[in-house]
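Presented below, as structure tokens, is a lone chain in the form predicted alone.
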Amino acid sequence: MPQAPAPEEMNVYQNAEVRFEVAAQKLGLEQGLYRYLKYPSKEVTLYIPVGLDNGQLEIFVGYRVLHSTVRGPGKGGIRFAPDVTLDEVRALATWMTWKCAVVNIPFGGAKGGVICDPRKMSRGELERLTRRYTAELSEWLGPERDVPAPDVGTSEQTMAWVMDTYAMHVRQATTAVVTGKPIELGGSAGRREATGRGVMICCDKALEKLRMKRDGCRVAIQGFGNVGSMAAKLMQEAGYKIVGLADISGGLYNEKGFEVGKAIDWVYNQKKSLTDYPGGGTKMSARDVLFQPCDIAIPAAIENQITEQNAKNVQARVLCEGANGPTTWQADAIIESKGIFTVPDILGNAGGVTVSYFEWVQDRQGFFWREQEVNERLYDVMTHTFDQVVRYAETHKVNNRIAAYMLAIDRVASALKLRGIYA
């Protein structure tokens, strides 16, 4: 059932709201537009009946929030996790609006979630849950309405089930209704690596800006799911030294660096715990990995990892956010006062939604690009956006996070003014 409200600092919707308010104020956004952009367009709560393998009927609570369709259809993942809340989904949908706008792709923001523990459910139970959730939302979803993608606890397989269920309801093949799906069903080459690759591109640009060298640059990464593991793999191949790794089981720090390919094999192929990895190092909590000696810290797991209480412990020169909302708004001033160069989440992890956009384009035109072409286009988008955000920050004398929000909000507000309000 729905969770109790989070403590004030840990309320991710409030974190999203505060940054929006600061940026909107600096932009001088007029009150009407401010109110329009502050609130989601639609929210739905679902009570989803699923027959479990033991013969019992369980009711799961699910959500879908559509924040904005001003610049295009809603875009946003579906999260399966035990601690999903409506506030969290609302915040993530809001962030998606700004993320799509900052990289200038024609989507609005959306997000979905179901309160469940996918690690304790069978494949059959997950399929039945996914299909019923999709069926309940079939009138909301669509290539021109709202396009889901994988998120925490969901995968390419989940998206295949969503696509198939939606196709059965509309009675036609509709590959563009989801992104992040298997290549065989209209997925895009390069999508799996896209968020991690985008993180690496932002780190490269930050080092260039700070006149630091890539070779031997020490990186601590919290999170070993798709984003964290791909960022670690690609960055090590490019010459970075990965000294910190962490997942749900805990963290490891090794100043000599990890062989990331072997760690990925250990966790994903041998199905063993990261903290038991024999190439190990010092064991610690997953959160503490972010506070070890390093040049770049990459939170790539969940929200609220760097807070007012622990921000002073960050030792990195660069903070590149691979997760959504890993830093609370109260921690921002502390991070800034330490002179840490921050790549905010709506830029740092935008590689995923950018290649999701490429996948949607390819599905709709029925013509697919080579992986090299996808990666080149991603590089162009991420480097151009990084430069715009940094220039905006310097021009307006704000930090990179507020600059990214200002750039994004300005684009959505301009589009809204051009469209006008239908009444």
Given for the second form:
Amino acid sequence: MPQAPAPEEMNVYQNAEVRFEVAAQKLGLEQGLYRYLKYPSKEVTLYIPVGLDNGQLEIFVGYRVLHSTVRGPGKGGIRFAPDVTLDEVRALATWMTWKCAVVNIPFGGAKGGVICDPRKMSRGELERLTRRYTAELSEWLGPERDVPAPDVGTSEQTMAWVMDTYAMHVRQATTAVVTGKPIELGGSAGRREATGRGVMICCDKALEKLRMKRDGCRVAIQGFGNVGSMAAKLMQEAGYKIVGLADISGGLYNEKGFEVGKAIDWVYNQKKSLTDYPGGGTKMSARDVLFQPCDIAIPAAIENQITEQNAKNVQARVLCEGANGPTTWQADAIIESKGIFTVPDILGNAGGVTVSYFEWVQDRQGFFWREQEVNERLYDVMTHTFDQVVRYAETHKVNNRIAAYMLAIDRVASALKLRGIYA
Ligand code: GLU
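Taking the form predicted alone as the starting point, write out the structure of the form predicted together with ligand GLU.
Expanding to the full complex; the earlier chain stays at the top.
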């Protein structure tokens, strides 16, 4: 039996903190700024009453953490999952600050979460939960305050309810209060695909850097939600060979490659679990998909998947992080010693928030762009950021993750210095 990893390795807030500390030290960040940026600016815990379909009243615990508004309004998703903790939401909010700074969009960082199991709740229950959560936060949210988006367990529909509830409270249409909305309600063309597309752009750039070919390049993806399924689809269309797929039910590996469109239909239209997909493949745990023979491994599910214990098993040449925090800080050193080229989460999955920014801009302008225009702008942001991070890493002799943190922290710190601290 493999030993369970040490619990402290699994504390995502610590994971975010350690990387911040290393980067801040290398930047020589002064003590005051260091303290300011290390802690969130606000946190709220909500006890959310929801009438269940069976007539009972349940109280759900939820959070919203605003880490920073130094570079603009808070930005970050709302997660519905049974294992949400305040520490996790804090870490995710902090990562949003660095993510928005690394791609240089004018937002701070925030995140929300509610402890619940959306798969066991009815549509009505989810709607009532979302509306009450939003109503409780109505003073905190706003296009210039804090702008939520989807994350694990929430969807375009959830965002439509957030938008509607907020609009009812402020008594005016306010589409820019939330991003990742349905297109009919002020959502952006290309937002649904954006995180997956960003992952693909980073993989393309990594291959170019390593002088590897895209055609037939073997990719294993853990996670089949918005990020994983879209990355798989777009990458297959572009010539990659998707050899590993996984969702919450488990993983599948097939060296001949999957027909991703059919797998998406199986899971999303036929509502079946991925591991029962008849398209072939060896069954395994969702996590093991990342350790199969492949050229690129893409963790696109949740945190703490690649740890000190299993990092040695990664066979890929490129690790492109579609999820937030999938690699623990203890695993970083092992991944680096194996010479694996890493695209860190705050770069790898930044395509989503980048198109969220485009959505916010379009909503505020009341003028909408064609999908091609959105995709081109996304491409520009991602390729430019990728080049900057890699160049920074080479110049400062740090790994890509620390380089991304350094670039981001430096941007937030200079904005903070310019603003000054109102104390
Ligand atoms: N939840 C996504 C993330 O972690 C999207 C955030 C956003 O678009 O605001 O990046």
